[in-house]
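Let's start with one chain on its own, the form predicted alone, as structure tokens.
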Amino acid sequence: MFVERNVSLQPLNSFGIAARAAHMVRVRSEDEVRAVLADAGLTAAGLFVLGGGSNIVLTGDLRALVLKVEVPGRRVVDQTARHTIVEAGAGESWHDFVGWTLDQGLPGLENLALIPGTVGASPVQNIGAYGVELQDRFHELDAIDLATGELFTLNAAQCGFGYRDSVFKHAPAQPGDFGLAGRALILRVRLALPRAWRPVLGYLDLERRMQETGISAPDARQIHDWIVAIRRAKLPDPAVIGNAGSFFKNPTVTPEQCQDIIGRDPKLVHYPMPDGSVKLAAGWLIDACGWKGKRMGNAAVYDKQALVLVNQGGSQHPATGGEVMTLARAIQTSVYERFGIRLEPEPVVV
């Protein structure tokens, strides 16, 4: 085991905001993380898990010990009349997995393709995009209790997935809480890719796509290719400008709280959703607020997409955490102010 001191962070959050962390290992395995666990000296100040670091805002220093997961491992572990089971380790890179099933043949996650990020952060966060969360492809997770060195398996159910939400983001409110953030750290993920795979199309930057090439029924490649391409047109590299990617939850309302506010603007982008609530775009709120562009310090909003909020400073002189925070709450109080509406940050703040 390895210990790293007074490392830098920047090179390893994707908003390049510089931070240090006091100690730092890096885990491959269960038994690398039990080796940690071992060491009560390196674990007195608590424990960090870091993945890949592209949710997260750190506003200062950490003291505790940094876990920055690098399990490895990509495979197929079973086969049932419905799914094909595929496995892979959390320090795994997501869009590098999406990418390395669609080689196998296995269709069902390319709707996920260039979603920056970790294997093993995917279920912490119930990634989603373009009509697939994943939640919908999850089959179950191996995770470590920092706790107790134990390994346990969890299946969605017990994930307790929500919109961005899973267990993974909850401590427990009162003992016996099945809450599980900074307790668990994630191993190992396995998912259900379909065998009877039908496209998901209902977004209408696919719509256009297709019209625009007369392609009416695309493959699962051609569906992964049209998002990369869709996802780099309109969000920012973080290898260029440092950002978090989507930093506010697109808020849900009733139909009634919807109509309300399309009668005083009736441009309002709105999807209906299943449960008969409505989901709100949060990036053409803070847009209509006019924040688009806009910068405090060395923090600002994307110009090219209001839900993005990026790092101006680049790496000799990036925005800092409380920069961003800053912007976000102001951002927060604007879009509350005009549409009575509260966004909900998506990534960590640390």
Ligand code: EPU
Contents of the next structure:
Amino acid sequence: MFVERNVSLQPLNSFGIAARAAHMVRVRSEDEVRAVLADAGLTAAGLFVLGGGSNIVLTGDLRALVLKVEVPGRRVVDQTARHTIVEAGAGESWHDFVGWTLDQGLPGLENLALIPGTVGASPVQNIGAYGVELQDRFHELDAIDLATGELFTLNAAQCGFGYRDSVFKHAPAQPGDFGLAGRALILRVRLALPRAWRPVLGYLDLERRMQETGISAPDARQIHDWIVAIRRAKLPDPAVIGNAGSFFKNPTVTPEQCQDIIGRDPKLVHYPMPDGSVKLAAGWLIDACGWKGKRMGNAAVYDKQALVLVNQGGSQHPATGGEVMTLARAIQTSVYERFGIRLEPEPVVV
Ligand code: EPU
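Please supply the coordinates for the form predicted in complex with the ligand, as a counterpart to the form predicted alone shown previously.
Now the full complex is given, and it begins with the chain already shown.
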């Protein structure tokens, strides 16, 4: 086991925030995780599991031992009557894995192309885009219990998936409670890709592409390429401008609340949900409050998508986690004052 000391986390988080870890170990297998757990001195200050670092805001240095998950591997593991089961190690790049499934002739993940981060992080926030969420394709995952070193497997129901939410985002309040935050390290994820594939094309951005190109029955590769182009046009590339994707969740309100806001702001972007509630576009709410392009210190609101906060200081003068959170709180206050809606941050604040 190789323990790195006083490690810069700046290249390991997509915001590019400058923070340091006292110790870090890269783990490629469950045996390597167990070797770390067996070293009481190393784990005395606690553990912090790091994947691709694309959904975190670091607000300070980490005293806890950082476990950087680098478990490799991609394979087809099974075929059932309706699905092909594919597996990837938690350390694999999500986007590369999506491309690999298409190379194998296995469609189903194309709408989730170009989402930054690793396979292991994908169930944590139940990644989603353009009408598909991870939970729609999820089969099961293997994880290791950081308290006991035991390996366990969870199916979709046990992961407690919700909108950008899962059991891995909740800390147990009491022993035995639902909640595995800080408790589980995801090693491998298995997905069930439908053998009878049907494209998911309901999003306006995709409909627009179909009209522009005249392609009415795109294949999975075509959809993948459109999604990549749509995301590149709208979202900042973390390799160029640090960010963690959407910074807030899209809030849901009652139809009455929605009508009340429309009475004052007829252009409100809203989507009726199957359960009768209404989802609002947080990006629109923030934009309507005039935040697009606004800057506080080196943190700013992206000028093409108000839902994304960015690091405008580059790698030389990066935004601090404090600046990002000060900006986030100012946005929350103004959206609350104008619309009466509390926006909830989407990334994990560390
Ligand atoms: N809008 C504005 N101004 C803005 C931004 C958005 O008016 O500055 C309006 C747009 O015109 C559009 C609506 O808001 O009508 C929705 O915007 P968009 O289509 O960009 O999607 P989103 O709701 O902002 C969500 C996900 C994204 C995902 C896209 C596509 C969340 C928190 N975000 O964004 O996921 O890629 O839909 O499915 O649910 C992420 O989670 O990090 C992420 C990028």
